[in-house]
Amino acid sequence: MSSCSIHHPRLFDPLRRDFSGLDTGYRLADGRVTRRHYLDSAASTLALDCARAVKDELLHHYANTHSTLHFSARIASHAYDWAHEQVLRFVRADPGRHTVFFAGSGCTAPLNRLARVLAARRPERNVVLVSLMEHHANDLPHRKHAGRAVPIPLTGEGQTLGAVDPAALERLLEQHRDQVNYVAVTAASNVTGIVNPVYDLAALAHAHGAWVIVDASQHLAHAPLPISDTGAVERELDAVVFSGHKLYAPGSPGGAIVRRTLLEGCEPDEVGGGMVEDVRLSDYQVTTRFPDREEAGTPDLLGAVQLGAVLNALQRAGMERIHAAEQRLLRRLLAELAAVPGARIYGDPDPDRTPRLGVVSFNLAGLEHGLVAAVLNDYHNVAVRNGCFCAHPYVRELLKPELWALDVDPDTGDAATLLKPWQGMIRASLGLYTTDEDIEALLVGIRDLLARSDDYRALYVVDADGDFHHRTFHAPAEALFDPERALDRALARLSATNAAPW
């Protein structure tokens, strides 16, 4: 049995705690210095620092790999065949039947490279679904490669819109019989955190001969997600794409598990070293070894391997735990946001009726997004993200209500130009790292500025892009962090390190 498939009860805390970046602490605009309160994890999560411990040890070995004739590309190739294990191990993969690759520096690269394979291997089925509350990343590469991508509705509607609708997706699916080439859905949306039904959306995809990618980015690292819930064929996913950056490894690769028999017997996406058998000067051969044929060019090894100890650390913990530790947290900051005046929760609010995982977005009635964001960081030190999070269909249709009232329609040309301080919102997400502490410094935060609201709003200046500046108060990022600084210390250091004694 392998170790990563033994809970350990006492690692959950302790790896809670390890992390870089918890105690860094940034000079507001009071004068104080005070510790971050990291709330963006849905845009990038912290480095797991056990993890990074495992890449740099690697470092000592490093070498590229293919190869096993001498010690260090013997060890960098082992090493790169577990990072590989570990993920198909984490969503319980049968790796007979599936394999992994890595690609790119999120879930952009491996969702572009399927398109553009699912589309040339059934191209008379020119149609894709895809639902109306995914990322950019799940969204334009089916525009862009797959022929014509048609949206899943959502239960509910304006503010409390719930998850992809079953229904509506099994009615989509009758219209465009045989024509419908795979469904592109979000496991946990990067907006709202509201979980979809994708095993019963693979089922009823299954049974129209389409196929299921899910983007699981924003699920991975909060929940279980088997590849099957039930270990039935067809309630099994047949592509699971994610970003490692969002797992707790940061400059990680994207990854994506996917169904072999999808990629058997068609040339791979892209092409060079490694995923060849032979090359002449007439032709090639390309392997039908995986994933190596799926894997052209030079690894991110280290990255990779990265990933693969987060995924490993996770296990020992019990994702089980870590799902009920973050909803527990989740539920709080949910019921107390409800209750601030004019405080408005996108998405149904109700996880008991429609389960959510740590992200929850929301506006402060008569506050621009930019100027709560902006003053929770410069007062309060609490990041949080603000804008339309790279989902902008799906953010105008929970703002329809709000700009209808506007008097201006979201969907016309001018509507961005015309609402940008208005059209978005504020994204607060958790991560395995997310105490009470933080969730009481946003709340003390958003009341603090609701007590004080003029006073904050004339402290800043909003740009044409919608960006609140404070007047007096600066904090460049050179200011905060120059990387030719740091070298210098750097070199410092090994300056003092190799200077001859006196």
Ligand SMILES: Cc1ncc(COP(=O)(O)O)c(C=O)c1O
Given for the second form:
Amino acid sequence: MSSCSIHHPRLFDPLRRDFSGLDTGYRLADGRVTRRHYLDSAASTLALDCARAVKDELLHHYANTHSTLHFSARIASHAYDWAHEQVLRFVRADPGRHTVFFAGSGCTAPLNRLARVLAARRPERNVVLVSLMEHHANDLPHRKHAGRAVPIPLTGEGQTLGAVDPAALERLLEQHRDQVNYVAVTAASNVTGIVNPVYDLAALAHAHGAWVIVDASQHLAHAPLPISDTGAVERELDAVVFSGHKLYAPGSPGGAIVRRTLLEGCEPDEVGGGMVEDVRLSDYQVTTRFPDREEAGTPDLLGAVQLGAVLNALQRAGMERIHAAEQRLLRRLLAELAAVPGARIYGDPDPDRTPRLGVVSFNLAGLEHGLVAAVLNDYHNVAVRNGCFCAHPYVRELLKPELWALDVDPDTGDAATLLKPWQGMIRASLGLYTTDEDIEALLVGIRDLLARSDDYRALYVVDADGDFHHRTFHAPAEALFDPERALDRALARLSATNAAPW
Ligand SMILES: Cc1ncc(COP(=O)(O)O)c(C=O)c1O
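Next up, the form predicted together with the named molecule, please; the one we just looked at was the form predicted on its own.
Complete assembly follows, chain above in first position.
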């Protein structure tokens, strides 16, 4: 039995605390120095230290892959294979039928690649169905490379929109019969955390001869996502993409788990070293080996191994357990936020009716999202994100009723400027390390802002982009962390070591 199929229930708590940056402090606008409350995990998660330790240890053997002759190359090649195995095992994929390839620094690169490859496979099917709740990364590549992108509507409407509507998908598949190449849908939204019924959607797509690409960037670290829920091929996801930096492995690549038959028999999208059997001046012969044929060039060995170590560790702690712990915090956040006067939570807020993962976007009536995010940061050390989260069509749909109520004529030249501070939301997102204390800090910050909103507003100026800047408190990045000073410190340590008598 492999080590990662053994659950270690007692690992859960130590693992939650094993992250770099949990005790990072900053000086705030009122002069206090407090611990940062990191509620921006949907953008990038913090680094799991035990996985980073694996990477650091591997550095002692560092060499390029693609050879097994010298010791270090043998180790590098083995570790890189191991990283692929961890990904496939994590989603219970069949290594005989599936492959995983790493690419880029997030899922954007694999998504562009898949769009190009799948379009080239079936040019006669020139329609792709893309859900309305996609991040631009799972929308624009399909628009650019794969033909006509038709949006798939969601259930519900306005502020309380729900998940992708299977009935609407079925109607579109009928309407574009024999034309739909694939369906692109997120497993969970980066705006609302709402979870889509991806296996039902896959079954519908397959019944119409379409494939399904699932963006698992917001799902994989937070809840189990097997490649098929029942093991039935009809309900299997054809391609699952993810970003390593949202999986507690910053500096690791993006990846795609793909059914091999989708890639086999056609020229890989990228060519170069490591993916050929032979090259002559007249031609070249691509290897049939997976994932080699999909990974031209020197791979991100260290990032991939760090990512593999995270996935192994998460499985040991138990993904069900991780999911349950996040759900408890999420429900607390939803309930307490709903009780805040004037708070609007986006997406169906009932997690029993519409399941969601640990992402909550909201607004406070009469307060610009930029002001809320700035005050939470400057006075409460709560790191949230604000704006449209690279999901403009979805955010605009969720905000529609409010923007209409603002009574700004969209045809006036000033409309864009007037609407800017109101076109967005505040997003709090959870990770394995998030605690009740972090949720409490957010709620305390919100209540404080609501109690003194005029005072706070007077402290800020807003720029043309809708960003709020404190009039007197400035904390430039280089004063908080300067890479050159960090290097100075490292070099000083080096000189101190060299000055030692030995
Ligand atoms: C759901 C979703 N898909 C895709 C992306 C794009 O990921 P990356 O920037 O890592 O390529 C993000 C990033 O926020 C996301 O949340």
